[in-house]
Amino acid sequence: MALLDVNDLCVRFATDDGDVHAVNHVNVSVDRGQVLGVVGESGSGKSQTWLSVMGLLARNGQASGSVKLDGEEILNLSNRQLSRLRGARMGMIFQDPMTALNPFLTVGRQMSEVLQWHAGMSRRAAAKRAIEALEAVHITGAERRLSMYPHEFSGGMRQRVMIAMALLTDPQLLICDEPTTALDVTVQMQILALLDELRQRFGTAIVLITHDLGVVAQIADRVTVMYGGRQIEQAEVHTLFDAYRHPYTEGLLGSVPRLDAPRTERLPTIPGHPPNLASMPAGCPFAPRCGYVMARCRQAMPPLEAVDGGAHLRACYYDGPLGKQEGVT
C-alpha cells in the first residue's frame, strides 16, 4: 500500500467573480522512500494541490475527493486534528524560508516549540533534539546557532533550517514547494543532495513541487505534469524525459536552455499564455497553445489514460509523433 493516496482531488475557490477551479480530478500516489516531482508553469495548480493535502488552503478554498495517509482519510479534517497531524506525520518546506520563519524568534525557540507541541518534550530535551536536527542537515556550530535569528543566516542556511524543522518529528511525508528557488546553483545542489540523503536514511516520502526540470531529473523517481489545474502526463522520470507523450511536456522540455546549443540560437518558448482558471475552455486547456490541436480537443477534456500499456499516463487525443510544434522544437 502506498503511503499517500490522492484520489479525484478537486479544489475550488469562491471569489467575487465566481468559483475558480484551481485543481481538477488529481489522482496520484507516493510510496515510502519515493520522490514524486510535480512540475508545471505558475498557476498550473501544483502548489494548491499539495496545500490542500496539508489542509493549508485559504479560507475561501474548498477541497473535495480523497486523501489517505497510510490508509487514513485526512482531507478536510478539523483544525485541531490537522495541527496534530502536521509536523508529526507530515512536514512542508515552503518556497521562501525568510517569510516562513518567524523573524522575532530565535531558530532554537522555533524548533523547540515544534517538539514541545508535537512530542511533549521538555525544553532541554527539545533543544538537544534541535541540535541533532541541525547537524543532520550539515549546519556547523549547531548549538551556537540555536540562539541566532533567521536574518543572521544565509538563504541556503535558512533553507537547511526549514528542512531540519520539517524533519524534527521524523514525518512520513515531506512536501517541498520550490525548495531551491532563489538559491545559487552550488547551494541548490547541496539542498537536493541533502533531500536525497534524508530520503535514503529515513525512508521519507518526498513530494517536490518545482518548475525546474533539471531539479526533477536529478532527484525524482516519478513525475506528474500539471497544466490548467489538471494532470496532463505522469511517468517514471526517465520515461518522461526520453519518451514524453504530451505536447505540453514537449514544450517544457524544449524551452530548457542547452549548453550545447549555439550562442546565437534563440531560446524556444511555448507560444500563448496559460489559461484563466476562472473561465476555462470547454476542452483541453492547452488547446489554444498546442501545435497539434484537433477539433475534438476544443470540445472535451481528454481523460488521463495509460499509454504503451504501462504506468505512463497522459491526457491527449493526439497520437502521432511529437517534435514538430512551432516554437518548441
Contents of the next structure:
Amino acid sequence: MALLDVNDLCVRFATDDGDVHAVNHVNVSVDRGQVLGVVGESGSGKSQTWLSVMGLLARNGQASGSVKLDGEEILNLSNRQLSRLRGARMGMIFQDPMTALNPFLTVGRQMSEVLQWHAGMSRRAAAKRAIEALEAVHITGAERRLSMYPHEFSGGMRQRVMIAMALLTDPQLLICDEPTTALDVTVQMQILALLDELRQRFGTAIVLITHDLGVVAQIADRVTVMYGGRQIEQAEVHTLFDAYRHPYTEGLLGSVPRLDAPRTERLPTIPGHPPNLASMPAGCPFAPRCGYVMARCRQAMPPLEAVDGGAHLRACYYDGPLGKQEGVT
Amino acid sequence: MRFILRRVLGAIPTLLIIITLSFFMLRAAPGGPFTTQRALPPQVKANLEHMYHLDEPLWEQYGRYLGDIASGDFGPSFVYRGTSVNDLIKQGLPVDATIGGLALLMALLIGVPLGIVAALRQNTAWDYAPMAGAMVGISIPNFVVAPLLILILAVKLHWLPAGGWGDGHPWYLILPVVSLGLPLIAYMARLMRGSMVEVLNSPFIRTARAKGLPERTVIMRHALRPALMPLISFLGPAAVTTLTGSIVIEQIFGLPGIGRFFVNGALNRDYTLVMGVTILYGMLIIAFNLLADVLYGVLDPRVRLS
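Can you return the structure of this protein in the form predicted together with its partner chain rather than the form predicted on its own?
Below, the chain from earlier opens the complete complex, with every other chain and molecule after it.
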C-alpha cells in the first residue's frame, strides 16, 4: 500500500465570478522514501492540490474526493483532527523562506513549539531536539542560532530552518512547494541535495512541487505533469524525459535552456497563454496551444490512461509521433 | 537605552523651534493682552506692561521667557490674574487626563477585541455588525453623540448627571468618557480588524497552521503581536489628543479642563498661557511618539536591532 493515496481529488473556489475549478480529478500516490515531482505552470493547480491535502486551502476553497495517508482518510478533517496530523505525520514547506517564518519569534521558539505541541516535550527537551534538527540540515552553530530571529538568517539558511522545522517530528510525508524557486542557483543545489539526503536517511516521502524541470530531473523518482487543473502526464522520471507522450510535456522540455544549443537560437516557448481557470474551454485545456490539436480535442477532455500498459499515464488523443511541434518565440 | 537618550536629546531642538515659532507668531498677531473694549488709562496700561515686561524689546522678552521655561516656570497668566500658567495646567490637566485616559482604556478594551473577533469571523454577523456600528461611530461627531447621551440618560431618565466635574466622582465621568471614547472604539476596531485580516493571510501564519498548531496558538502567539503594530503607531499621536482633552467635550459637559484655557487664552492674547499649553502639547506629542517607537522596538525584533 502506498503511503499517500490521492483519488479523484477536486478543488474548487467560490468566487464572485462563479466557481473556479482549480483542481480536477487528480489521482496520484506516493510511496515511502519516494520523491514525486509535480510539474506545471503557475495556475496549473499544482500547489492547490497539495494545499488541499494539508487542509490549508483558503476559506473559499472546497476539496472533494479522497486522500488516504497510510490507509486513513484525511481529506476534509476537522481543524482539531488536522492539528494532530499536520506538522506531526506530514509537513509542508513553502516557496518563499523570507516570509514563511514568523519575524516576531526566535527560530528556537518556532521550532520547539512544534515538539511541545505534538510530542508534549518540555521546552528544554524540545530545544535540544531542535539543535539536532538544525545540525541535520547542516546549520553550524545551531545552539547559538536558536535565539536568533529569522531576519538574521540568509534565504538559503531560512529554507534549511523550514526543512529542519518540518522534520522535527519525523513526518512520513514532506510536501515542498517550490522550495528552491526563491533561492540562488548554488543554494538551490544545496537544498535539493539536502532533501535527497533526508529521504535516504529517514525514508521520508517527498512531494516536490515545481515549475523547474531541472529540479525534477535531479531528485524525483516519478513525475506528474499538471496543466489547467488536470494531470496530463505521469511517468517515471526517466520515461518522462526520454519518452514523453504529451504535447505539453514536449513543449515544457523544449523550453528548458540548453548549454549545447547554438548561441544564435532563441529559446523555444509554448505559444499562447495558460488557460483561465474561471472559464475553461470544453475538451482538453491545452488544445488552444497544442501543435497536434484535432477536432475531438476541443470536444471532450481525454482521460488519463496508461500508455504501453504500464505506469506511464497520459491524457491525450494524439497517437502519432511527437517532436515536430514548432517552438515559437 | 542609547536610543532613548538620543531621541530625548533630539527632541530639544524640535521643542525650541516650536517655542520660537509660536512665541513670535503670537506676538505678530494684532492686539495684546491688555487691549480691551474699553480703553485703559495710558498710565495703567503702561504700568501693567511694565509689570509683565511687555515694554522691553522683543528679543529680550524672548530670552527672559526661554530662561523661565528652562527652570520650569511658564510665567504668570495675563488674563487669569494672580494665577500662574503652571497652576492653570496643574488644575486643568488632571481633568482631561482622567477623562481621556479612561476613554482610551475603554476604547482599547472594547475596540481591540471587537476588531480581532471580526477578523477571525470574517464575513459573518460577528464581522458585519461591529464594523457597521464602527462606521456609524466614526461618522457621527461627538458634538452630536454627547448631547444625545445627555438628553436620554440625564434629562429623560435621570440616571446620570448632565454635566459638571463633581470633583471627579465616577458618576460624573461616565458620559464624557463614553462620548469621547465611542469614536475611538470604532476607529480601533476597524484598524485592528484590518491588520489582523492582513496578518492572517501572511505566509508565516500558513506555516504555523502547516505545523499543526491549534488555532488558539496560531492567533495568540503568531498573529496577535504583528497585528498590534499598526495600532501602536496610531496610539502615539491619538493618546496625546485624547489625554489633553477635547474642547468640545469640555464645553458640552462643563468640565474644568485645559481646553477652555487654551481657547480663552488665544482669544485674549494671553501670551504666557497659550505658550504654556502649546509647549505642553508639543512635549506630550514628542513623548508619546517616543513611547510608541520604544514599544515598536520591544515588540518587533527587526526594529530592535537596526
